[in-house]
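In structure tokens, the next block holds one chain alone, the form predicted alone.
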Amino acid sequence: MKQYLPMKVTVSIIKADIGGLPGHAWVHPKILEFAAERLREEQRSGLLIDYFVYNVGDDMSLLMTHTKGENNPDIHGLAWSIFKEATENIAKKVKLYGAGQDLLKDTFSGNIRGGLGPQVAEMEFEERPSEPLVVFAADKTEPGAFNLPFYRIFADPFNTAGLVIDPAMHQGGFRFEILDVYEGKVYLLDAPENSYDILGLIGTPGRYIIRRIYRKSDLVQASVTSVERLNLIAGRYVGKDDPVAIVRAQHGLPAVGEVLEAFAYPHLVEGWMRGGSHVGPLMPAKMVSIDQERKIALGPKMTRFDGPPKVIALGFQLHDGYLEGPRGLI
């Protein structure tokens, strides 16, 4: 009988808007194809274990698995070079709207976080015997748009029955790492004990963002969300922040159905067009197509007023660092 040996793997999502077709509607298919080919080359070279490329509206996400850990300059440098090259060779060439708008610097300085512009969500962990992953991406909204659904996933027993009936979750609950993006302060608060304090913070999603969530009993990391605020970095409006996130599911963590159920309620978020001129519901949206062989998925386009704010979910099974799937989940 084959013995299971845990493997430490890093799952990274790095996302940027480098030009829309037309306006802020969609990512040009040639950009997705270019990114997939570049990632395929790096998989062959051994830098990456696996990858997948997808978009929501005008935002392109690079999903990568590797063993380099978080904030690795080779991984971040790869993503940066893909965004820069696609901007210069495709987006600017065909005059896409807002070509390179999320790239706030001219040169890469070793790490995308903290000033270059793209959104980053990364998580390093040991693979469990079965490792379901749900990756989320949103368009025309703000990072704090995930605050309410993530609270419901990990702290609301009316959404997540496992908090009541699964001993691994019932005995301790979850720890929320919340970032104050204005002052850089980090709050570590436990649910259910500090539920009112958690809600008091995340009810201001433009300032307080749930960055990471851990199972309190053993500090197994369950989720990570991007928290970069472009207007705070650039000092001016340069585009919506459009968050990405990774959630681990099952086996002592919320079930996939519990993770998705939290997005069934279309709560109001800031977003839409012209720097968030409207407030409206965060709407689950289906992918237009998923090509597993080419490792490319085409996401939903905008409808009216550059909106509504949209969220997609892709489901993968991770095995030895490889991404089995995905399946469109909402």
Second form
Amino acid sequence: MKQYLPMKVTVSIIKADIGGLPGHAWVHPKILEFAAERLREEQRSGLLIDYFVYNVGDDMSLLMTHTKGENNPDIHGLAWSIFKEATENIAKKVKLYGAGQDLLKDTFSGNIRGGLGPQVAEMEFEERPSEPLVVFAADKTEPGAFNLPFYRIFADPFNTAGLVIDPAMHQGGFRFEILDVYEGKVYLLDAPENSYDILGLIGTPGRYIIRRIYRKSDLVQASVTSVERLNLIAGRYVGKDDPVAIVRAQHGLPAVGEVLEAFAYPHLVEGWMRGGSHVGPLMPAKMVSIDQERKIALGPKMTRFDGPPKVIALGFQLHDGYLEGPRGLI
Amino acid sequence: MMVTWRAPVDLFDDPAFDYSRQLAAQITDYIRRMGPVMPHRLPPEEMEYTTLPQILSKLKPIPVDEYEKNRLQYIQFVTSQTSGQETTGPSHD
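Can you give me the structure for the form predicted in complex with its partner chain, which would complement the form predicted alone we have just seen?
Below is the whole assembly, all chains and molecules, this chain first.
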């Protein structure tokens, strides 16, 4: 009998806003094509197993699978050089609005985290025999926008029936890793035991933000969201950015349908017009087009009042590091 | 024909406000589903007389750089210090 040997794979999403067209509404399609071409070269050279490029509004995300682990300088450097080249060769040439606005420094120091601009969500894990992934990306909002839906998915039995009726989940629930982005401190709290404490914190989504979630019984990681500590500049905390997240589903984790269910309620989030000085509903949005051959998906525009804030969901099936899909799930 | 005047007059008792009431009821229905989360719940500065300060004072968070270096060890424990619950019920005598 052939034995199934699990493969350790890293899924990385690195995203940046390198210029909009017009204003903050959308991304220039040439930028997506350029990024896909560069990633294809790296796939051929063996750095990457697979990749996919997509946008929400004026945010472009590079989804990459590889075996280099999290925080790898080659992977982060590749993303950085793609954003830089796209800025110099395309965004600035056609004078896109805010060209290069997410690239806060001129030089790359080995790791994209820590105030450089682009946002990162990475997860290294052993592939299960079936590995469905849901990739979320939002624009015109903040990472705390996912607090309420992720709580619903992993801690609210009225959203996720599996918490009650699936033995693998019922046995202990989930452990939430919450980052205080003002003070740079991590809280680890369990649902259901510490539910009230979790809600006490994440009810302030501008400060206490869910970053990773683990299944308590075996500490299998279920999700990761791009969240970084904010910088205190001139008395204000700055650096909030549109989030991306990866959620693993099924087989002892919430089902894809339970993951999506939490986004059916368009809760109010901070963001929208003028760098997030408003509040608006988080609208689940459809992709405009998905090209599986070229591995590019064109996402929704931002229109009314530069919004409203939108979130997209792409469903993949991971096998041996390769991405089957995606299917637009919303 | 006699018209009886009664004071005070209920000024919102007019069909002109029926829509406002419906809209308020819809908003109530919508926003209550957010539960204890901002912006339905007020920001922490307005919440001094609630449990938030107590929650924070009993939790022991880990500095993020330290956490990231030793994540696999830290995730085995919670940072809450909840005291043990009473597990015995009332005695049946």
